[in-house]
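Presented as structure tokens, the chain that follows is alone, the form predicted on its own.
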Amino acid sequence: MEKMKVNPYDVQGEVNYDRLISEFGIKSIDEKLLKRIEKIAGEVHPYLRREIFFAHRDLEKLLDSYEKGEKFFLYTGCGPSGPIHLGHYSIWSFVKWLQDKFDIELWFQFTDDEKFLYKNMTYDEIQEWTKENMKDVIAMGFNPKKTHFLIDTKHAGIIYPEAIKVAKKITFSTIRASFGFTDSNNIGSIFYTAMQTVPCFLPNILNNKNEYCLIPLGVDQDPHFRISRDVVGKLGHKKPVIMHAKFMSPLSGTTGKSSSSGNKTILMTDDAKTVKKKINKYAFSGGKETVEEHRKKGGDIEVDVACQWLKYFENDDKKLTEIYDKYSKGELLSGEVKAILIEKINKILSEHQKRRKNADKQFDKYLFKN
């Protein structure tokens, strides 16, 4: 059996989330925390109810602070080297919910430096993807008055002075141990964690505040921010609070993070026909070999990709339970569940693509100006 490996640059093996909680030293988001969030926000997001966001670091401290009347800010980001897919969308839709419910600032980092350092792509290609990715982020509908885009190479003037303070506190041995780097890694990639740490506290420096930073992220990104939290504390800032999401499985059903390439996932620019074709052809089924056998024994919702993806896109718990129940009993066929999913996703993409058309005219509203 392939050994489990989870870090920002490599996810291998069968991912066991209970084991990750133990190995990473993170905490489960329990019922008590969910009740606190519901009391403050007025509701609990489906991703929290369904344990898609399943773990955290210091969320209690942030809620304590918020209940005392102190604001916090959000930080998320994107590595621009390819198209945006539903995996990105799912995390960002949760970030948008947080921004709307708590009425807070969002700092969005485009790590064009990281992608240039790690990918076999030219600087100009990365800049083109930065523009394309910005369109998708704008199309998400974040509040332009409270959302600030930071592009690492463009905003280096404000990021770099803080990044060197971070870098001075991190040894190469720490980076090597966290990410499995070797002597053949380029020196820029070694420095990058310092750049990614800065937005955890940069808004406080710019605005002369001392607010908590909340970072919702895929659990594979935690090693970056374990280092960040340690350094940020040493520099006299509040440690960022983290909320960890499980991986949205690729269409093939194999464990690991979803990909921007090929037929493994749905891209935000896919048209309705492409979505239908990809899901019908590639989505791993939990159904039985024949219709007769499926009617008798039912399908397996745990391995069926269409069932698992509906956790992300069917917000009504009652409807989701009904679909699961009928599929498990064989009353719904695999193709019928896929059809429900296709309709849901195409509705989301149709609305997203309409907003995306004019997004490039809104860059100026979102780009941070110091």
Second form
Number of protein chains: 2
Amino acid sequence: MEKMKVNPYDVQGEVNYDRLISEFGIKSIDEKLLKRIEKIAGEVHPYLRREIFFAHRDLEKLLDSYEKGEKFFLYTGCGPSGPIHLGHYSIWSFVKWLQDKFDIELWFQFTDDEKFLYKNMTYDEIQEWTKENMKDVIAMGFNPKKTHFLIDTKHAGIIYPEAIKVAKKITFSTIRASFGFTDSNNIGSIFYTAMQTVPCFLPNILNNKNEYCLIPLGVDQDPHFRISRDVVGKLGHKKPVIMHAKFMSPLSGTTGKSSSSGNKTILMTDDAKTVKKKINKYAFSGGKETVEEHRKKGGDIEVDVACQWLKYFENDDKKLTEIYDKYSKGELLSGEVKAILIEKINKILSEHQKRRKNADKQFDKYLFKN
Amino acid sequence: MEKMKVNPYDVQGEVNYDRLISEFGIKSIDEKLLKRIEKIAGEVHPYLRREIFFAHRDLEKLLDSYEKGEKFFLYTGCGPSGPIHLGHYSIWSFVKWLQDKFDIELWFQFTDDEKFLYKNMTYDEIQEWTKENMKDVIAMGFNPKKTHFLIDTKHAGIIYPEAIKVAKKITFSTIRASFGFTDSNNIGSIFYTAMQTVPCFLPNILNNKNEYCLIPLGVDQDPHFRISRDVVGKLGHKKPVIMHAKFMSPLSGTTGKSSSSGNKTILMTDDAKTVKKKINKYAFSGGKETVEEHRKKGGDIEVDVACQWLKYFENDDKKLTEIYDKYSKGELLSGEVKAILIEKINKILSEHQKRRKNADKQFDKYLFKN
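I would like to compare: after the form predicted on its own, may I see the structure of the form predicted together with another copy of the chain?
Everything in the complex follows now, all chains and molecules, and the chain you saw is the first one.
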């Protein structure tokens, strides 16, 4: 078998999502489920139709309970150790869709402790990134009345007392097996998964409710929540429901996952010129060596990063199909597809950057107050 | 070599304190040091003269800095999973002496997280014990203006952000070696020593100072602070100074350490009748089989628990020497020494219980407010 590694601390090789479904023991999001969602939400988000969110745990149970009139809440987060990129944006724009369609509360955790414990960065550096990242999350336009930021170090007063209840039920053996840890791991990193588990049930404790928690996440985060689901159940709370997203590929090709380092992705703070340069220069092309050959044989959608990225940013199915069709036939050149993508992304970024400008004035509105 | 085990989670066998000094790499408190303390404090506490506090780390450095006009602060604590007994009382009465003589701040940590993580007890049970134990600590009569209670779960908001800085510098290997942990330990217990390290420097952070921290403790707690000293130094703070106490023996004999379980010790809440009964019935006697033999051969002070315990409660050296002398010669019977001890203890308990009565009304005065 090929070398594939998917956990929160390591994604390597070409990711085979069918294999992940069977290895992780998760379920694919099928037609039947899509129809249920459409019936409730009035529409199906393109990321669902396009299998970007491709798998889940217990989503049926959540929908059953929603149809009986029970609300649920959303939980997602951000590890603040670098700039926000389009990979984050895509997940969060789906989260925003869920919040808007279902009119529900969103708990947003900034795992500054995790990043401090895992990265070779100072506490102050992480705090700076926390502020920067908060601006981007605010710029996403989440409903401020229904969105609550939890910063692990700032909200430790409410998170830690619950985290020890979680931690008491997790042995080092379990952590070792799930994350591939060794005796050289620092004791904070070993404890950390307990902190990440708490928002799965904290809102219910604070509000004296028993709602389902829905966590849309990149599939690499699943090992955290596999442990969480087990423990949260043992503590007498509802197991969190998960929706798993595929990785947005790096610009360099369809292997691994998008990250903030180097020229592998587009940052939310990149200007129009930078976006144009990055995509034209670094986005792996599925086109042929020469224009003549391309016109004759057509391009390869599957490995062309611009084509793949358009799945995230061209919401119109008809238009997307047309682009794919023309590119396959050689009617569209790689540079032309890239130009379409650049325009789409720059529009998104320009609006995001406008909203981001004075976002720090809104910190107080979003930070959870107990 | 005999089987001796001394760490925070296990004390076994007859404790050889000379061997501990060399194994732990600590220094004995010698005549020279006692004279320095006497010069500064105006007197030497009987526990120092009697080698109950028998060893230290860096006490000279602390005295050097004190003589230059720099203050230091005290840090001690309590793991709330059962009633307070005379073993705790003896350590804390020494802490009170230090606070009074040096007129300094005391930070008192209630490690409710530790007890929850290590004991087969519920969170609520531990919270109940925390309240009960706080009453006893207040009844000790510490200066309320200079004493600050930290409860790990209540003050996690200020402790956890510092604890992760500590944790980042401690690997599981270190914890495994220091406490004899295994892969089956829960991840909270593995992290916990970081929480216990924070009060070594937190007061300096809160008050923007750089004072020495002095920790008087039972020598079994030393492994925690060996790690703490190492890390606290690396974080740029002064290494905490330690004073080590021998264990107050259980009633049953001079092996192991006093604990709240069974009839091994006297609880601070025991009434006069119970004290009398426990000591008369359970205190191991160094006397002879018959009165006649005892009168002839005398008793053995070293194994007689009443004689040993009097070291803690008969502050007058002359009187103590007289008792030991008469007991050795057979002039005093075991029952008579027990009677002296019972009277001493009941006087202490009666005063303690009076102060303890409305102590819960003073919680607010002692709890640290940030």
